[in-house]
Each structure stands twice: as structure tokens, then as C-alpha cells.
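Next up is one chain by itself, shown in C-alpha cells, the form predicted alone.
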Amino acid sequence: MDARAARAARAALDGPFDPWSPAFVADPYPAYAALRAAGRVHYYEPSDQYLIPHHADVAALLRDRRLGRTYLHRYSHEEFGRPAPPPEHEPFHVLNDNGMLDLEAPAHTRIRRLVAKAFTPRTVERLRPYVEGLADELVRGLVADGGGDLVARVAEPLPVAVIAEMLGIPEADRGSLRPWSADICGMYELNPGEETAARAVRASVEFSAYLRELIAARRKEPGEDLISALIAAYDENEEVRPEGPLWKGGGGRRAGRLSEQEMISTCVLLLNAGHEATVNSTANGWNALFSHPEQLAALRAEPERLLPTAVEELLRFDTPLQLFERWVLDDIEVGGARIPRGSEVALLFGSANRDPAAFAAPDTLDLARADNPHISFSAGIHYCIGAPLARIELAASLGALLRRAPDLRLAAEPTRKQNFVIRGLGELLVEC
């Protein structure tokens, strides 16, 4: 890196890139542009991470097996030069670290193979009538009341109900899922504080205890749901024979084993990931549409033609997951800069999705954009297993709102959550 580039990089990091600033959280995209212009990799001391802002580099590193979501399959904390988590955080890490998102092969491969049965294109497509019917019901309720909070009335309940239905969570228990999820996901922000950690630990304990009881009940009386199918995989002498509305057409071959902790962690991951991204994509998407009335008018005029590309463009334009982290397991080089083993890279999805090297006019919302290689669902072995279902949910809620609330409009300035990594709105008040 020459002296001019080094000065530009320092200016980008010392100036607009400030993930704890309300102004940055409101609109991080100018800061990303400065980072991209300044270079391909930047060490950011406040979070002890190497920031990767370019689309090509982010896409490549997501697939690079020299990086991992964990390092514990190869190194101890001491060998890797990283401190062990504080003992008081153990309940969170036991829960988080046994989910497939934070595992590498072979554990990741084994668990993902089991869970993937619930998310095949054919299985997910069978859920479409249920998802569309529920979206229509939620929107009809919003319209009947003349409007309300789009987040609380539509964006949140739809994906929570769908993933809870798949797992077999009783309807009466679903009210706790979103608060537990929000508290756990607070730990995915940069440098979470002790108060955030305490909430995450408490939620981890409560969520785990609830699922342990539910799993025990399903062992006694299996149902036609994903938890029951995972229980079957818990016993190596059992064959997984998925049946019922979520599993019709499933196989009968041996699928491997899950420990009870892996089962609990997998369920929490599916519940959290299964709705967090969809909730925030829905809210961010409508916020973008209200900010671009000409695009909203075009979508209302031709919903059938534009809806498929609109879903992808809204996912790209204001990405619900702005950053994804990887540990460097072996030395790598990016743009001539060496990143040593033991480092952590922060792959900036939000920046990659606005990179002019990958997208024409990247700061323009174009609902008809055909060439759209966004990475909002990640890539490589950790590509979002629920992406097909998320797309159906987003299209269902968007379509229902276009159809039943053709005059939907903002009733107040949206309220944005003060989170950087998981980007979303706290409230989006609308009138019908």
C-alpha cells in the first residue's frame, strides 16, 4: 500500500466508518464507498478486525477454506492466540457454538445434511400456500385497522409463525421467541457490552430450557414437525423417515446423529435466523420503497412482472446483515496485504452489495435489476439454508400489501434500531 492509499485508508477509518455512531447506523453506505476507494483491506483497531469492503473479495473469502466460523476444530484458544470466553458467558457459547452456523466440517456437514431435508426447494414450495395465506390474513388485519406498525403487525409475525410451525412450537409459546432471539442476537454486534452479554446469557438459558422440555415432550409423542424428525436422528438405531406436511417425499436412509445440545442449538439457530433476516428485510425494503416513490409506483403498476426482481433488489439495497465474521485459520493475502493466522476478518456485506465493480449504479434502487449477484444470503458452505423460504415470505408479504393496501403510506418517520451488524427498523408506522 503506497503512502497516498495509506492516508486514504486512515481517513476512511478515522472519519465516516464509526459503527457506534447514530449517523453511521442511519446511513453507512457513504462510509463504505470511502473504504472501497481507500483499498481492499483495512485493519480496524476498535474491533480488532480486518475490514473487507469489496464484493469480489467478500465473495471469495466466504468460499475460502483457510477461513472459518470457528477455529476450535483445529486449535485451542491458546494455540490460536485468543482468550477463552469469560466463564459467565458459557451458556451463550454452549448454545451458539453448537449450531451449524458456527461449526466447520465435519460437524457442520453432518448437521446441515439433516436440516437440509426441511429446506429442499420441493419442501419449501409446499409451504407457499400457508405462507401466502398467513401474509394475506395479517395484511387484512392491518388494513381493517387503517394501518399501524408494519414491523409488529406484518414483518415480525409472518416469519416467526412459519418457522415455529415448521419446528412444531405451540402457538401459545411463540410470544417468547422474538424477545429471546433479539437478546441472543445482541451478541453478534461489534464489541457487545456486559449488559448485552447478560441478556444473551439469560435468554440462552431460558430458550434452552424451553426447548429441552419441548424435545422431551416430542420424544413421548412425536409430531409431524422438524423437531420430531431431528429427535429421530438423535438415536443412531433409528432411521429418519420424515412424513407429514413439511416432510412429504422425504427419504428413509440413515442421516447421522445429533446430540441433544446440537438439537437445541440447531432449533435456536433456525428460529433466530429463520425470522431475523426476513423481519429486517421486510422493514428495510418498505422503508426503501417509501423513499423511492417512483419505484413503488412502478411496482404497484406491474407487480407480477417486478415482484421477483424487486425482492432481490430490496435485499441488496439495504442489506439486513451488514457484516459477517470469519477467523483466519492460515495466513492469507488480500490486495497485497498479509492477514496472519489468528486474525478475524469482517466481511462487509452492506458494502459489497453497493460495490460499483459488481453492480451498475449501485446506489440506485432499481426494482427491475436483472443482474443482481448480491450476497445477502452469504456464500460457500454457510450459504443461508433458509434462503428459498425467506424469498417466499418476502414475496408473500410484499404481494399482499401491494394487493390489499394499494395506498399504503408512511404515517411517521421510521424508527431505526441502533444496531450496525443486524440492520433493521424498530417501528414503521403506516396508514392504509
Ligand code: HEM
Second form
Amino acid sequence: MDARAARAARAALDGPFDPWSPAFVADPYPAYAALRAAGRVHYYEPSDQYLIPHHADVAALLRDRRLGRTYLHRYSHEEFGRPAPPPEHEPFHVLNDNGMLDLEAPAHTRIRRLVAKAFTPRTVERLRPYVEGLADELVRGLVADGGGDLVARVAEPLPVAVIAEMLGIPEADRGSLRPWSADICGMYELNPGEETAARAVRASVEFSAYLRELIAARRKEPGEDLISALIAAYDENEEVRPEGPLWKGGGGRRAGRLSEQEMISTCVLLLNAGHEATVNSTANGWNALFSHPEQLAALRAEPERLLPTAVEELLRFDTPLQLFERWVLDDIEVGGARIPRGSEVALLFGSANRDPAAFAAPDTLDLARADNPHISFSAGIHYCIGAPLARIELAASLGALLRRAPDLRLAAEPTRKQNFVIRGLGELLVEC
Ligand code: HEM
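Now that you have shown the form predicted alone, what about the form predicted in complex with ligand HEM?
Below is the entire complex, every chain and molecule, led by the chain shown above.
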């Protein structure tokens, strides 16, 4: 445990927010209720962040252009009063900081516009038969074996296959995607230690090298996939800035289009974001259903009617992404508290989704809930580009499991991963 984590462990004893405690990770919702009751802003020393637990504040700050996922489009590290990342972390930052999720306008707008074409509701709707067929096949396999681990057999392979197929990742290479993604995503937890950083750096180097090679191959022999489409956009334009890490002032942008680094970063972002949250939503969702048998019975009785609202309610009730950060680029005020430029806010999505000011009976799982302004896909310019696809995937696996495994039940107590930000189950053993 490094010094920060040790301080965190100590400070945790004093307050309800305790992201390093297994009990908190297992059920953070009572602590969120205490935070909401205690105020709109809480400075949390262990991660040096301002925690924002209320729905209205989270929703407003996500749309507020005085905040950003990065500050490097406006300030240097020195100007912003933040240390530059250590040089040995550079491969991770080059990869991460050139993906659209960690860019702001104008780079974000330029890249998002290109990628968005592949993710419009109409475009992804065409994938529905493929996604449903795959979900059905995976569930049939689980049922034929009398059960197994729902995470490994259904929740994981479905979104991994779908996003890999969209990008044109050959089947033989797909086994590496999950471990690379898990190692990179370790950096999104609060105060990652050196070991986590070393794993993320190694995965970033390997994943980037793999994609560089794949992009070269697709350039020679284009296919119908998203990588080939991004290459076509890349090749259309002239280079206007040198290649180099964004946090060193580079970024290798091309006028109106993508640099090679942005292309690699965007592919990694799509491959990682394209499955991590869906895996955890599926597992958290079934965990919630098993602990609310009357709701599961109602869903089984009327799947056609309840499926659309059930998907939204499961996303709200136990959201897979608990916290998102923003840098404060200009001073802001929340609930009378001034948060100065250079600070970081931690938007508590899990808490916002249980705020009684936004939801009637927020701690009740109500699969028929019609008025459900959950924030699980975020809001503002970084609103999840994959939301329409995620909804299709979640409905497909839920539908297939309801249909083909009408007696699906828990076979053992679920095991939880100890991550808080990207929160989900390690194993969910079921019997059919
Ligand atoms: C249940 C599943 C999913 C959830 C809960 C989820 C949630 C989110 C959230 C909360 C953000 C914004 C983070 C922020 O505001 O800081 C986001 C962004 C993003 N998501 Fe998702 N996501 C899911 C599935 C997917 C899928 C299937 C894909 C891709 C195929 C995807 C691709 C992305 C991308 C590329 C971004 C960055 C958008 C931008 O910065 O403009 N996500 N997602």
C-alpha cells in the first residue's frame, strides 16, 4: 500500500465514503445517502477531490464547460498547478490522453464526429439480429451445461465479440483484449499505485503495438470494419502538427481528421469502453434480480412489456461506473462552496442514481419504472457514444436468459471485484 492509500485507509475511518473498504464497495448506497444528507460538496483529502453526490449537481456539472476531462487543451501542468506524470508512465498517457474520452474541444469534437457515424441508433439497430443471435448461442451453451459462471459464459463474451467484430479484430487475437483492458482500466481507480501503473504501461505498449500492426495490415487490405473506415478518414488529410504525447504539447493532429496516435487511442477506447461497463451491468443486473425475486418473477411473467424499462432500471439501480472525474478549469460554486480552478471533482454517479430528489423510492428496484432520468451513460459532450449499442446488448442477453433459462438461479454467493470506480462481479455462478 503506498502512502496515499495508507492515508486513505486512515481517513476512511472518519467518514462514510470509503472506496478502499470491501464493505463499502459491496454496498456503497447507505454511505451515499449519508453524504447527500450532509451536503452538496465534500472535500475528500485522500484523493484530493471534491465529492458531488446529488443528481442535480452531477447532471449540471457534466454539462458545464468550465470543467473538463483534461486541462491540457488550456493549461500546462505547471500553469494548472499539477505535476506532470512520471516519464515511465508515458506509454499509458500517450494512449489514454489521445482518446476522445480524455480530450476536449476542438479535438474531441473532431474525433467524436468521425466515430459517431458508426454508433447512431439506426446504424447499431442493424446489429441487433447479430447481437441477439450471439446472445442466444451463448445462453444455449450455458443451459446445455446446466449452468456455470454467468460472467465468463455470457456477460463477457457477448460485448467483447460485438465490439471486436465492429472493429475487425481477428477472432484468434480476441483473447488478449480482456487482460489488456483490465490492466489499463486499473488506472481509472482512485489513487492507483505503482504496480497498477506498471501493468497499465505494459498493456498500453502491447495493445498499441498490436493495433499499429493491424492498422498497417488494414491499410494494405481494407475491410468493411470501423478500423478501415478510420484509416480512410486519416489518409484523406494532411498532417498539421507533429506526432507526440498530448501532455508534452504534441498530439499529432491532422486537419479535421485523425492522427495515427488518435486512431490507435480511439480503437483502444472503443474496445475497452465497448465491453467493460456492459460486462458489469449484466452481472450487477442479474445480481439485483436474484436479490429481488418478486421483480424477477414479474419480468419472467411479462418479458415483452418489461424488458425496455428493466434494462434502464438495472442500469440505474446498481450502476457499473460509480464515479467520473472532471478538472475545474475556471472557479465554480456548488451549493455555496467555491471550488477553485485546478481542483478535481468526483461526480458520484452511483449516488446520483439513488437521489430521492430525482427518483421516487430510489432504493426500490422497480422494473416498470417509467420516469427514470438515470445518469449511467453520463451527459454533456462525453455522453456515452455506445449507449444505443449497450442497450441492445443488455436487452439481448437479458431476453435470451429469460427465454432459454426460465429457472435460472444462483448456485453460490456471487464474488465481487474489489474495484470501486468500475464496479462489478468477479464470478456469478448460476444453475439453469
Ligand atoms: C452499459 C454499458 C455502458 C455504460 C454504463 C457506459 C457508460 C459511459 C459513460 C458514463 C461515459 C462518459 C464518461 C464521462 O462522462 O466522463 C461513456 C463514454 C463513452 N463510452 Fe460508454 N458505456 C457503456 C457501453 C459502451 C459501449 C458498448 C461503447 C462502445 C461501443 C462505449 C463507448 C464509449 C465511448 C467511446 C465513450 C467516450 C465518449 C466521449 O468522450 O465523447 N460505451 N460511457
